[in-house]
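Okay, so here's just one chain, in structure tokens, the form predicted alone.
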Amino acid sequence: MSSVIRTQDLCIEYDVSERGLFFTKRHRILRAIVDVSLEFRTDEIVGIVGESGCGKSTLGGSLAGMVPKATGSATLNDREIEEFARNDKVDFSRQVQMIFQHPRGSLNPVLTGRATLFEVLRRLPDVKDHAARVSELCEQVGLSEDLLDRRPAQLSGGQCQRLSIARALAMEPKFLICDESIAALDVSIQAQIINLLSDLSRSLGMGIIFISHDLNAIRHFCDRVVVLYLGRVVELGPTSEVLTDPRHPYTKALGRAIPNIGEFALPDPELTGEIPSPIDRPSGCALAARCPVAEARCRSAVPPHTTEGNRAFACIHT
């Protein structure tokens, strides 16, 4: 049966209150994710893209059961993820796994690769032959089993990431959340990891949520793309359509930021100024102060999502 992750009006907040003079406390709340409603299925690869600080990793952490919500809901097959991850850790781990940006830092430095995999497999009572399962995992991720007797510091970045993927696959998850999982790797290794993840998704029927700032990687890897700006979804839809014909000014600006081979200079940016603070959010559309087509009405109300077929975008000008 196909598994589904859903969020409905999901909001995630951080208390960043400060102590002032005479021990007074200035109450401040950072709203990292605001009213996000999305759906992820096991038969697709979905990219989440946006500038640093837009909430990509916070959203991924919430879907992995690591970041608590403030309001709204995040569910896996209609079961609240936060409660699921807290009360039934092993079962939840067999549904959702996460791969992090720095592969070497996410591995225990004192354990060999083999010990790392054995540590996971010992939690699974239905896996009897650990050695055979380790060999199978190595074959799946293209990692030589000879390397498993080394510690992370003795492996390359690409080898560490393959080991991290093998560790995640050991739980046979329905969803794999990749949080900037290729950002710390060389370009040639990035391509290998993307191809590996794509093959694994198709062969295992595993949904992938691919968090990245790299639009080129998103373009070649993902079936759908979600564009976040300051914690809100501003555009989503099939990757080929969204990146070829973006409807939101922010998505257009992200596309223009990618340099093209043969161009001697980057085009003039469409956006000006700095990203507003997620603590002191502006009223209306958060992009209005930077947007070249913004009007007075853009600053008075948050634009609703306009749906066209299987696409949606939050802008009154398109």
Contents of the next structure:
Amino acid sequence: MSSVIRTQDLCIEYDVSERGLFFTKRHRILRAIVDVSLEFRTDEIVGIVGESGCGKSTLGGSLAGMVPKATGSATLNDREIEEFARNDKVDFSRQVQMIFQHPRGSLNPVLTGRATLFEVLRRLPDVKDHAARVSELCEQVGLSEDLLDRRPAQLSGGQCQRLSIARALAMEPKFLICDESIAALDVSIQAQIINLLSDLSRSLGMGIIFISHDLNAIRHFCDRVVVLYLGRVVELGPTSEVLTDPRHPYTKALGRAIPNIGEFALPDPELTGEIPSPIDRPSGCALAARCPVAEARCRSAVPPHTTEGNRAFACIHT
Amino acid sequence: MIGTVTAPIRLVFGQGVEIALGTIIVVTFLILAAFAPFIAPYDPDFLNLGASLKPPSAEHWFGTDMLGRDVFSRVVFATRIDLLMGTVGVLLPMILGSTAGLIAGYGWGWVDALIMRLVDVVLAFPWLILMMAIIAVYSPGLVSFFFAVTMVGWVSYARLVRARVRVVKRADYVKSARVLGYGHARILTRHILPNAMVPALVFAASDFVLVLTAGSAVSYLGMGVQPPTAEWGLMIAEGRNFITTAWWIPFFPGMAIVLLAFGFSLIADGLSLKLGVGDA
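May I ask for the structure of the form predicted in complex with its partner chain now, the form predicted alone having been displayed?
And the full complex, kicking off with our chain again.
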């Protein structure tokens, strides 16, 4: 059976209340993710893109069962992820795995590569021959097995990331969430890791949710892309269509922000100003204050999603 | 502070020399302790009133004390009890304090608050006074000393470990461990503790010096090891009345304390350099 992750009107909030002197308290809620409805399947690589603070990592964390939701639902095969991850930790971790931004930081510095992998395998009763499985994993991620006796500090960033991927693969997950997983690597290594993830996704039938602010990486790698702005989905659709023919003003601005060699044309209206605070959310469209085409009705109501084939966007101007 | 002492040594001999030198000193003392009966020329407790207060000579290398006991033999035999005092006096507080710090740092708000208020209570007193008060409540002796040093010493480890745990628990490798579905106990013992212990281990080496001097101080005040047992602090205390006429009685045990303390300080210093904690 093919697995599927679905979110329906998912909202995630953080309590950022400030405690004052004595017993006063200033209640403040940070709404990191608002009404996000998405679907992820195992046969595709989905990119989640947006600028810093837009809720990409929060969304990823919640799909991995690490961040509790406020309202709405996030399910894996119709089972609530939050409850699944809490009650059947091991089963859930065999379905969804995650790799992080800093390759070296996501490996326990006191464990050698081999110990890191054994640490995972010892909990899987169905894996009998650990040494053979380790060899297999190393081959899958293109990591030389003699490097396994080193600690993370003695490995390069790319080698660390391959080891992190091997560790995640050891669980044979249905979904792999990559949270800015290439941002800290050299550009040449980025390409290697992207190709590796791409190959693994196809050969293992593993869905990848690729969180990144790097549109170039997403363009080469993802089948679909979801554009987040201040916790809301502003546009989604097949990568090639969204990036060549963006419909939402925010996606257009993101596309223009990619530096292109040999192209000097500086674009028409750029976004100005800063991303608004997710604590005091503006009413209406969150982009309105920065948007070149905004008008009064943009500020009064949150624009609904317009669906057009397999694309969707949240802007009243298109 | 030891860094200023070791900087020239390091300049001459290169990196890692502190640990090597410190280890040589400590191992020498370990050998002294292990083979005391073969190294010491006399019975440490043998009284020879006819040969009291003799200055150092070929016969008595470190001279004799007021009761005619051979100071060299007593210094050698005292190594046993002083190393025991230092080791147990460091390990017990380290185990108690690290556990407390680990629990406090990992979470559960009210447990953290409770442990840290206990720490504040202990820190509110001068530690030597508090130790002596605890010993005074029980009976003077080694067991009371260990109890007191544990009750007082755990706070340093608790604070060091707690501070590191609060950093380490947010590390990506701990997040990974959670995503991989490891249990709390596994995460605490295998993924957080080994990475949060480094400052505490470095501190332990210098804490050895503190415990050693505290033990000697407590013995000096008559609240620790009891006579006639040979113990460096006690020997200094016994020799204090003769310091103008027989300097060798307190001098050699004093030198032994300084040398062993220096050995452990060197190790602590080298460790902190090697493991990248502290200044240096």
